[in-house]
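Starting off, we have a lone chain in the form predicted on its own, written out as structure tokens.
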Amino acid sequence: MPKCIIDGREVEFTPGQNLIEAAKGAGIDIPLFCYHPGLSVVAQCRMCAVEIEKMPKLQTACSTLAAEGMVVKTKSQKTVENQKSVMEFLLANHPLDCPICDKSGECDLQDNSYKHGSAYSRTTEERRTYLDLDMGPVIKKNMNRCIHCTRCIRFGSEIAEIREMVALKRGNNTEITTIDGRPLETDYAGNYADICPTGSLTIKDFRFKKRVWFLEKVPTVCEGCSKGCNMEIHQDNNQIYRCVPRENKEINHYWLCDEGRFNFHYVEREDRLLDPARTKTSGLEVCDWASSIDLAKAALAGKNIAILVGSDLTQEEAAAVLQFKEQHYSQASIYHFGTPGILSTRDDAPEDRILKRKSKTANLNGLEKLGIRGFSKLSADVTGLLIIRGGRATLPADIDGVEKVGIGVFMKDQALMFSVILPGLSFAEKDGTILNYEGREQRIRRALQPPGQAKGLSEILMMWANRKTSHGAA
């Protein structure tokens, strides 16, 4: 591989890599704002501007390819100074609230200034001052804190392929806004916050709720979709705040959907049913596990039963299932469902022609992989159906008149159609394994510690198989 000099070190680079790249890839951190690995360049902050040897003035090294031989300096005399007066160029407008800023804690400006400015400032001049302005459902604006990056704008018109983000005039007087001041129309538009550099864009959703460094991060899989975006959720006391992306090159690179950056919030529903429960004529009434089990049992002793698992679960789950079925339940069928009008994974297909797909539930290929059928009516011999799921899939249309036990996450309004529930755990409080659409195997990661009297589905199997009643398999 060719080699260049960084501050006085050899560092291996790829052909085609600029230096931010080279030098990160060595642990050499050159500070920047407008530059982001997944937009194009415009070098325009000036803030990532370093020495290069041979060469009469600072060069961007968003902009610069690295070359067999080239020397750089990122701490010479010349670039510090840069760095300095490009900060304090930038802070000239910046208001003083970081205390009150979602971005705090994970800011580039304030640790760029912290690290590459100065603790005096000459400005005497007022500041500029916006109103914050409303974008839609997902954003808001603070545009006093806006250091004209235009990530906002490169993002909306190359990735989320809308060109939505404009900026309007010139100078100290340039304001970034959507065309018309329309709200935005991406489904992506989390993103516009993500790599927003400052607290300029945030996310309403998550806005004044917590500070970022209370939040635990967890590295895990959304289950939105098919594609398996990689993703973090950041919680705190067993509570979820907020779902960010995870960088994957290979399945979504930089960014998440909407879709799935908030899908989280049924996990947490005041309405969803935490307690075993059977269904009365007055409603729900709670139970105790164990006499939940015996009604469950005895609700389908004698039927001819079959088993709907949601295409939600893990790889591990539905293997569960598959040996609990054959062990207790061998003559019972069993299909998947998920997402109404897909039955297979040929069914499935790319929503847009950016992230999302069609099967709205993370791990439909890994239950074809184990050999189970997607569900798509209710065969007129069937008196009894156990439906297991994880809380995503959809529940089946068209499966009245039988008797129904549940396993899993559901709301209470869902339980009523059910002679037994058995509370089960989402995707963000279990362990597990799913492959996406093309085959990848990917670990989901507990985030949360079950709630309620949840239980995992192999502890209420357990439980099923091993609780000893007078009515059918035990």
Contents of the next structure:
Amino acid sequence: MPKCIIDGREVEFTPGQNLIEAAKGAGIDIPLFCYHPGLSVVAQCRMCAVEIEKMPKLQTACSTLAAEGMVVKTKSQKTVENQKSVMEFLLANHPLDCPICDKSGECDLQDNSYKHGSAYSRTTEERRTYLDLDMGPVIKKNMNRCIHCTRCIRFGSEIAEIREMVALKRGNNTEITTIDGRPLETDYAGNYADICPTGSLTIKDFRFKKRVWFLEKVPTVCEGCSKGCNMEIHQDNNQIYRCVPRENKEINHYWLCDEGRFNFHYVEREDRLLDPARTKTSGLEVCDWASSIDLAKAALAGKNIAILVGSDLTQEEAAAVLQFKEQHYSQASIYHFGTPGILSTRDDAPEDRILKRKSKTANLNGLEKLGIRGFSKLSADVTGLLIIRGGRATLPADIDGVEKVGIGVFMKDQALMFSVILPGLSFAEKDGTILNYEGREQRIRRALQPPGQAKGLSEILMMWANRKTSHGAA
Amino acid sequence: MLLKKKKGFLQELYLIEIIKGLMITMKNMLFAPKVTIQFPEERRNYSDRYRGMHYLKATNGVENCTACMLCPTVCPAECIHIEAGERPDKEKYPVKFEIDLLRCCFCGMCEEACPKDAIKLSNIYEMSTTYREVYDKQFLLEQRGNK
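Same protein, the form predicted together with the partner chain this time rather than the form predicted on its own?
Now the complete complex, all chains and molecules, led by this one.
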């Protein structure tokens, strides 16, 4: 591999790599604002300018490709002076409202100001201000904080494939806005906030909820569709505050769709059933675990049973269900369900050209690999259904008229169709393996402790199997 | 070997020694300056830097606090709980601002961390009660001490 010299160290790089990436490989950080590895290079912010030997002027590291024998100085006096001036220039109009800004703590401008800027301001002039228009339900804009890096404009046109953000006017009056002030249309709007190096674009859903430094970050995988995008759950005190994309160049690069980003809300919904319960004509009645398992067994005793597993279960859970079926309901048939109209991986296809896929559950491929077929229609001889799911799979239609027992995450209105409900865990509360559409094995991780009386599926099945009752279906 | 010193009759009575001791007691009791004060009626003046009960500062009736959460971040006792919200006249303000004084160690770091000069420690040092509740925002806004 060719080598160049950065800060006196010999650094190997792959041809075509720019200086920022080459330096990052050697653990040298070059400060930057407008450069993003997933977007095109514009060299607008000038923050990454470095001194290169035999070149008369400073060169922006993002737009300069590393070359054999190049001697780069990222900490020379000239470079540092430039960084200081750029910081002063950018902060000349920045409101410095970090105390009320949601970005503070993970803000590039803040970090670079600490590292490379000056602690004192030399200006006394009024700062430039803008009036902000609403940008739709996902993003809250605060144009005063903007440093015109145009990352959002480039994200829209290059990744989200919709040119909705534009830069109006010129120079000091540049305003980044949507065309005609329309609300954002893309399904990937949350990424605007992620890539924004300042607090100009922040997520409304997360607004003022938590300061970012309190959040514990759990690396996991999105369960929103069969793509298997990598993401992080940010939680504090057993409550999820947000989900952000995690870099994975093989799958989702740096992005996450809004559906996956805000999917976690169902985990904390008020009407989620957290206790074992039975339905009566008057409504739900909460029972304890032992008696509800007896009730569930009794409800299915002597019936011709089909087991429906949601394709949002993990491989481990699905395998446990299969084993449970072999040992206790060996006559029963077993099917998977998840998205209406998607019966197998053959029906699964990309929904758009970016990330989303048609199967709205994460582990469709995995359940197919375990030999479970898709559920299309209730056969006439089935009189009892055991429905097991996480929280994401859509319950199949046309399953009325049979005795139903549900295990998993259910909302209270959904629960009324079951005779007995045993509360299970959602994707944020369990560990497990899922297979995405291309068969890539990924792990989801527990971010929260199980809420209420909810239990893991293997524990529920174990209690079911071990509990001796007179009904004796097992 | 311990030798016992022979004493006279007067010395055996210790009367002179007792009177001598009482003289010192009386001198201190009647003529020396007093170090105690009559507490509820008289108050001692503490230094301006004394760290007593917290209060929230307000400017023109609007609390200075913007719920930036720097005080709960720096608080070693984790006794400050803030919930942020938005209202028309203020982009970010504390909907809830509670201090659990039972946990507070009066280190004054919240005061030091505050960028808005909002949370302060007053000179109020009489905080004993028969029961103690968490002090909420309204209470803290009303406390001023002698500042």
